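Given as structure tokens, the chain that follows is alone and in the form predicted alone.
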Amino acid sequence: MEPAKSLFTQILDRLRPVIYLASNPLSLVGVVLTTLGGGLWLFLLPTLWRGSAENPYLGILSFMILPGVFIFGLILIPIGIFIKRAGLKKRGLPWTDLPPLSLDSPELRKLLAFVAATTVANVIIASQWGYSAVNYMDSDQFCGLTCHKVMAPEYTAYQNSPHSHVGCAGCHIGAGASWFVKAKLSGVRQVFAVALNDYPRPIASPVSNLRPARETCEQCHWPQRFSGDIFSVRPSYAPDEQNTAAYTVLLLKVGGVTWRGGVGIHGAHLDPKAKMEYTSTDGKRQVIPQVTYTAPDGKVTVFTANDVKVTPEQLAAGEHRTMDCMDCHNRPAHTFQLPERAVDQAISQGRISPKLPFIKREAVEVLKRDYPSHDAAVREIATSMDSFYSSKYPQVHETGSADLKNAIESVKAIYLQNVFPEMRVNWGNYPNNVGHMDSPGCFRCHDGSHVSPDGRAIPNDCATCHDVLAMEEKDPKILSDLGYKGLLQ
């Protein structure tokens, strides 16, 4: 009777066929790939520690391609073992009756040491890759630059927004694992769409599966907070030779929630004791045929638009939403301007000198032209504006060359930030629902035509949301009274 084998001896007996079976081409290829992936990762590690992985392509290599090579190699090793075992069994050859393994064998000791060391290394590498890959996929560089042509419009607008220092993932994903998983699963579909060149141009808006604002926006913003009234001065410039300035002065009734209840814009729309719902039928939330308001006392009122003709089937198939921040502030980090407003802003901020004759008219005119590409736009904008002033105002062209150069650069920048021919993004593709000057915005509901069964209409009186203290006035008295006049000259 043979003596009982020790546990260690039993383990060696089980390892023996595995070692034998692993000596096949497929498993060896797996070893090579795993070694290659791990080796390249070690080579790039100093670069990653220095932060150079902000380059999107280096990030893809470091956190996506190399892990794929590494893990694919690990998968090939057992597959090769399985195939060799199946082949030996099919041919009737023995695969378990092999010479015994012993620690006295130098080859075995080296193999065990190698397996132990590589196992520890694989765990460390895989852990680092997993953590780094998650962080990289949440980075602004990955979101905005990896698919640079597709996301160029949104990423450019984001870089010029008030939220440019807030990470993309903070608004688009937020905290928690569930929405992270949802976002990454959606991202897989988007990767295939980009690879197959099968994506809409321009990218559709709004994002239908965006996380609710209460779980993202309201982590920083508190819409129920009482903000009171906000004083707003909005300059504009006429398309005449003097670029005549005019000012609209508003007192915006932002409001909030007080002990008496909701007041002002925020109070009316986001009162926690009330509920505002609407149905949109155009897929862009611009056509709203029905609004339902549930008052704090529980009374429900349905307002139906008289000027929007939809069938009951179309209404039932529309998008039904409970109003939140994103229904008015729909482009908080991706705002696209219209040319007139963009030029007015550039002049008021000193980036374009109003001393240049007809600069408002000329800037808007060249911005509205169709150009096949950004490169063509940059060339033709500079040529057209320079030609206008050299022919019509040669003295200005000579003496005001610095102002003209700054104006040309600013106009080019406006175009590059708002129009993207390759993605078919042009002026007005992405309406901003805050206000009602550049797009319907507030008037989607506050148009006077949304009426309840008892004859009440959603108000559209100007004083509902703001007091107009001056409208397109050259010298508003209110600014003089408040001491603002000198600051606007």
Given for the second form:
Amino acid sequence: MEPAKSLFTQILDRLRPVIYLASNPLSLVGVVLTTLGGGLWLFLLPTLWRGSAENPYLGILSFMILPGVFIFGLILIPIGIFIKRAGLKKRGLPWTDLPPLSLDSPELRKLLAFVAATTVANVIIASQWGYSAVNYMDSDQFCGLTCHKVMAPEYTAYQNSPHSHVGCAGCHIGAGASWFVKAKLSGVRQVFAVALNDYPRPIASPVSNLRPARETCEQCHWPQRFSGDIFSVRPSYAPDEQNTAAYTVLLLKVGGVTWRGGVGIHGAHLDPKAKMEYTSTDGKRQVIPQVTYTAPDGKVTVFTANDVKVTPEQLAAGEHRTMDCMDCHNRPAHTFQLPERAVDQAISQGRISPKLPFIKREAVEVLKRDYPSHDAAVREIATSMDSFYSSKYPQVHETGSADLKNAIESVKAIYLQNVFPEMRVNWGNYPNNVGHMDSPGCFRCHDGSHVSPDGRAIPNDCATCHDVLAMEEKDPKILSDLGYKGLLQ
Ligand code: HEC
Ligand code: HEC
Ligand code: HEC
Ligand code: HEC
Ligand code: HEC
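Mind sharing the form predicted in complex with heme C (HEC)? What's above is the form predicted alone.
Every component of the complex follows; first up is the chain already shown.
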């Protein structure tokens, strides 16, 4: 007898009870799960290796769920065998003294056929499912909607932003292996947080481990780009019966980096030869007691706020950051508005008709009320606005019913885009750092009270950043001089 053959028969003999006993439903389910988990995992492996699927949830799948399925399947096989053996023993049936195995034995043939069939099926499922899973997980619907309630505020604001076509991963993860791993770990934590219902409402901002702008924003935006002065006309409407329009006109000195060095807002802050570092102590980057500026010529100036009382220990324990795009543009994709501004914008864009008496006042008033949920808000906004016009302006309610209907729809939409009672996101929860009217913004530093040891303050003269050409004027001279006709007038 040839040795190889005897080895084969020996192995078969050893395996005989296992194979015989393994043909039970539980073990077969185990086989299916094991091959499915293993197959999918192998399929996903190259994607993970390349780090090209920039998504933390793929990590959850490949590091937790698939191995879990694989191991669960592995555990089922011996349990099935054990139960079958116990059953045979109990009924006094033979379970050690079995007919010899060969390819003729029905048990082995059945098992082999089963494994072959499930493997083929699994390969098909794995490749199809794996491919669409990878695609799906790179999509924004997945990021924004998988944890629907949790991400709803950011996803909604994102869809209305200038970056609605930049994937979540483009800013939050970026490319490259190390960030991929970081994101994956935090993704795993997030899934547990959601499963255990243990996450902050609203979600905390800033995002402490957001990837630096150099590797995200600057993939698309050129930091030294020269924008020059930006002319900005901002209509607003008074809370009176006529919703009287007024205009603020700014010439924003955005500037950029020129051959002479940085000029204007971007120039001062984005000059690659300069460096702007700061320390904040409130965890939200809103209180900034100290700024260290390294000028292009290498001169270092430390500006200290003389109106914020902090001890050296508090300062040392604060967050130290080098300023980048996100310190001003902190809401590039998730801009939440305030009710007055949102209504002004809707009126100026024609979504709300200024012909409706007191519409500015009424809209802002209903928006600012507390509602327990989106459903309740939508209902009450509609009934409240409708009853105001039917009782106070019955003729408007009749003749202007189309205007009123549109206005109600727009006010509802403003509420739905900005307030999320379930996540406790309310007006003004997420301050915008570009500007200084609605939240401290630029004035976190440019407030006149951040001074250097030689008594020089970070400039806060109004003309440092813009020329205010008109401020809430009904008919600004600058606009008539320019022949400007407004958007819809
Ligand atoms: C253009 C870049 C950009 C894109 C695209 C983007 N984000 Fe953000 N996101 C940010 C920045 C910047 C912050 C942090 C603001 C801060 O640190 O102050 C942020 C913050 C967040 C926060 C923390 C809470 C908050 O509102 O500050 C969540 C949650 C979030 N983003 C989810 C998403 C989701 C989901 C998507 C895709 C639907 C997405 N982001 C797309 C830039 C982006
Ligand atoms: C994938 C490319 C991409 C990335 C990444 C990106 N942006 Fe943009 N960004 C754009 C495009 C395209 C526009 C112009 C959109 C438009 O005008 O509708 C834009 C517009 C802007 C604007 C002008 C918005 C306005 O209201 O007109 C600002 C500010 C901005 N981006 C800042 C950022 C910041 C900050 C980041 C990083 C957190 C960032 N962008 C990341 C592509 C990108
Ligand atoms: C010191 C604060 C500050 C920093 C830092 C900053 N910006 Fe700006 N940026 C502004 C202001 C202010 C405006 C004008 C805002 C407006 O139009 O309302 C602006 C305007 C813009 C615009 C629209 C104007 C245009 O030319 O299209 C883009 C795009 C932009 N910034 C991108 C960036 C990027 C990218 C970075 C980082 C490399 C950056 N900004 C860093 C304050 C800043
Ligand atoms: C973290 C602190 C900080 C914040 C926030 C900040 N700046 Fe500055 N900014 C500085 C410092 C420091 C200087 C340099 C002061 C100096 O040496 O004269 C500066 C300089 C400037 C200059 C040049 C001034 C000049 O005359 O040379 C402009 C313009 C400017 N900032 C605009 C802005 C705008 C607009 C914002 C808000 C969107 C803003 N900054 C937010 C710290 C800050
Ligand atoms: C450090 C820079 C800086 C300084 C100093 C500054 N501003 Fe501004 N201001 C801005 C920026 C940036 C915006 C635009 C914000 C935005 O795009 O919404 C703005 C917007 C405004 C607006 C328009 C607000 C709106 O409703 O849209 C007014 C009015 C204004 N500033 C007045 C002033 C006055 C008055 C002073 C002097 C006391 C001053 N600013 C000082 C940066 C500055």
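Since the model is a prediction, treat every value here as computed from it, not as a measurement. Numbering follows the first chain given and starts at 1. Between two forms, the rigid core is defined as the largest C-alpha subset superposing within 1.5 Å.
Once the rigid core is used as the reference frame, the Cα position of Phe72 differs between the two forms by 2 Å or more. For Ile458, a C-alpha deviation below 2 angstroms is recorded between the two forms after rigid-core alignment. With the core held fixed, the Cα of Val29 is displaced between the two forms by 2 Å or more.
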